[in-house]
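We begin with a single chain expressed as structure tokens, specifically the form predicted on its own.
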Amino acid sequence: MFVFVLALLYPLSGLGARVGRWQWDGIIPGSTATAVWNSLSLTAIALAVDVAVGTPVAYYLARSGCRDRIVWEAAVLLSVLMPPLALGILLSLAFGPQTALGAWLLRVGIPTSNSPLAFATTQVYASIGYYILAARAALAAVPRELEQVAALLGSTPLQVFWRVTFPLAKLGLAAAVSIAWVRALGEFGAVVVTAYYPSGMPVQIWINLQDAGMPAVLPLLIVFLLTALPLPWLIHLLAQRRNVSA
């Protein structure tokens, strides 16, 4: 087992290697800086789109007939299986001038390229599945008997949710946020085609090894990871901890 994870955790070695004098920008002064914020912000503005809207969607599928809820849980599984370059392209396609949609986004002045808003909305299409298939199982664990009898009580149901079911399944809703944030965060293949500028982390790293070479990406790098890891680590290990005291 030592040698497995040893193996595994090798690659981190990689920041440690010898490649020059690291330089925080690029060729272009303030790029990275620049970048950092507009991951950061734009992927907390993605995650709440899909908190807000995948909630609903993954109570519904938690809470649903056999028979809808593998329809539409197909429907939610071929968004996370398209390949990040093809989401990308079809996104550009799709919302482009080229449609009746993106052609009268562009009259009304919404651009749908190269845009905060393209951005964001890229990181959307790209997370929102696995929020909604991890909250699903969160929510879908929850014993409906409790919700049953809160009801029949006297709650109505947002107070059930509220009361009952959501305490119960916050910690597998926490892990679906962080899938979702590790997933938004990191995307590069659909962002890349939809949303070159402004530039986050994953496409200014690859800008940066093109122009000046890893130099300047290791600094970035590393920001990069110690936004992307710690939630979804922290989360891990508080569920095993409740397993583990359970």
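Only the largest set of C-alpha atoms that superpose within 1.5 Å between the two forms is called the rigid core. Numbering follows the first chain given and starts at 1. As the structure is a prediction and not an experimental result, all values here were calculated from the model. First, how it differs from the form predicted in complex with its partner chain.
For residue 222, a C-alpha deviation below 2 angstroms is recorded between the two forms after rigid-core alignment. Relative to the superposed core, residue 9 undergoes a C-alpha shift of no less than 2 Å between the two forms.
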Contents of the next structure:
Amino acid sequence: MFVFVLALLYPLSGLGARVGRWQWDGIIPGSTATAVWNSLSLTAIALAVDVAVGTPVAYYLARSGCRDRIVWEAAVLLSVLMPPLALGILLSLAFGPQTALGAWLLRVGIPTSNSPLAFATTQVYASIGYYILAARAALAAVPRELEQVAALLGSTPLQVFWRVTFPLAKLGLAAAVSIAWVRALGEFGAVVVTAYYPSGMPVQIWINLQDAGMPAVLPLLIVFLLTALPLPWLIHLLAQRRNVSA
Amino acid sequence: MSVLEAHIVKQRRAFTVDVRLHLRAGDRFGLFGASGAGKSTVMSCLAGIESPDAGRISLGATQLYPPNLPLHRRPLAYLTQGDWLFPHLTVGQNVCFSLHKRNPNGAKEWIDELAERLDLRRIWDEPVVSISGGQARRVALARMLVRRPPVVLLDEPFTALDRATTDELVEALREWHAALGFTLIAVDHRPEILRRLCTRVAIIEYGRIVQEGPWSSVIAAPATSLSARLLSG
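Now the other one: the form predicted in complex with its partner chain, given that the block above is the form predicted on its own.
Next comes the full complex, this chain leading.
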């Protein structure tokens, strides 16, 4: 295990490379703090959408016996298979101001490119497929018979979910949330097309690399790792602790 | 007053299950037959786990099918070969699962009685993943009865239990039937179990009831050679 972790984390040794005096803000004062705020706040919104929309979809895919499920699964897989850059281009073509939808949204004051909405929407498109696939696996692992017994004991479908399905699937759901968080927060290829501004951390790293070189990249990378890790880590710890106590 | 009227039609791979049941409140009724005869299909349709292809099921004024009434609104309890205890809960939490936040009159006394009679006191706070198979079956039985259901469906729940435990649980069920007056429908492939649990029996072969009546008359004159063999075995 130790050797594996050592190999896994070996690329981080690059953080110790001699690249010159670190610049915490690139060439624009306050850009790091702004990028951190943009990334964390908009990723939180995207994650909330992932969970709110993705969980019922994942549950349907896990439980539905209908043949149409195969088609929906293909649609989810398609969203996961999309190369990020291609996703960004397609989102721009589908939602951009040149489209009827984009033009209408712009008229009512909601710009669909280079805006917080564009940023969060792109993150949702980039991450929800991963959330659904992981959540589906977690929910499908809960024996259907347990849900049927709970229902026969008088629990409504919502009560069955909260009292039986969720507690038994929570470790897997925690993994799904973590994957979606990491996928959304680290998204670059699609976001750089649809929302160069407001810049999140991945785009800011790119800007820093172009404008100031490695001395402005490595510190932002450290900030990225320090801000990205706590949420999924905490969710995992909580899920495991409750599992043990149950 | 008739409590359960059922006509269940369900296509199986090899044959069609087509069964009519007519039970009065408090009846103890057994379905007996060879493995794969369609007994469990009937029970599953009554419980609502499966939906019949056609027919009609009503329980008093409540129509269970058609359309298929959602499981949580069915006034019945269903115990199968599997215990299906909630693995994230303790024994006590499993038993009291159906009470949720409700606390009906006399619930505490009734829970105490179930726990005492089924010897669950010692393991009440244990996680169910750490108890034995026999204990798990007792927990499942207590959990099923805690709501005092008007109809109890038993689908071979004593399979894989030793003789002593089976005898004890059958006796407990008889006592609670006398006290609570629920309607009991039981399925088993062992005639001696059904004979003790039920007063009337229906013999089912290839999805059809071929004989129905009190135990004594069915045993005295089995309608088919297959049921004669099964009843004597």
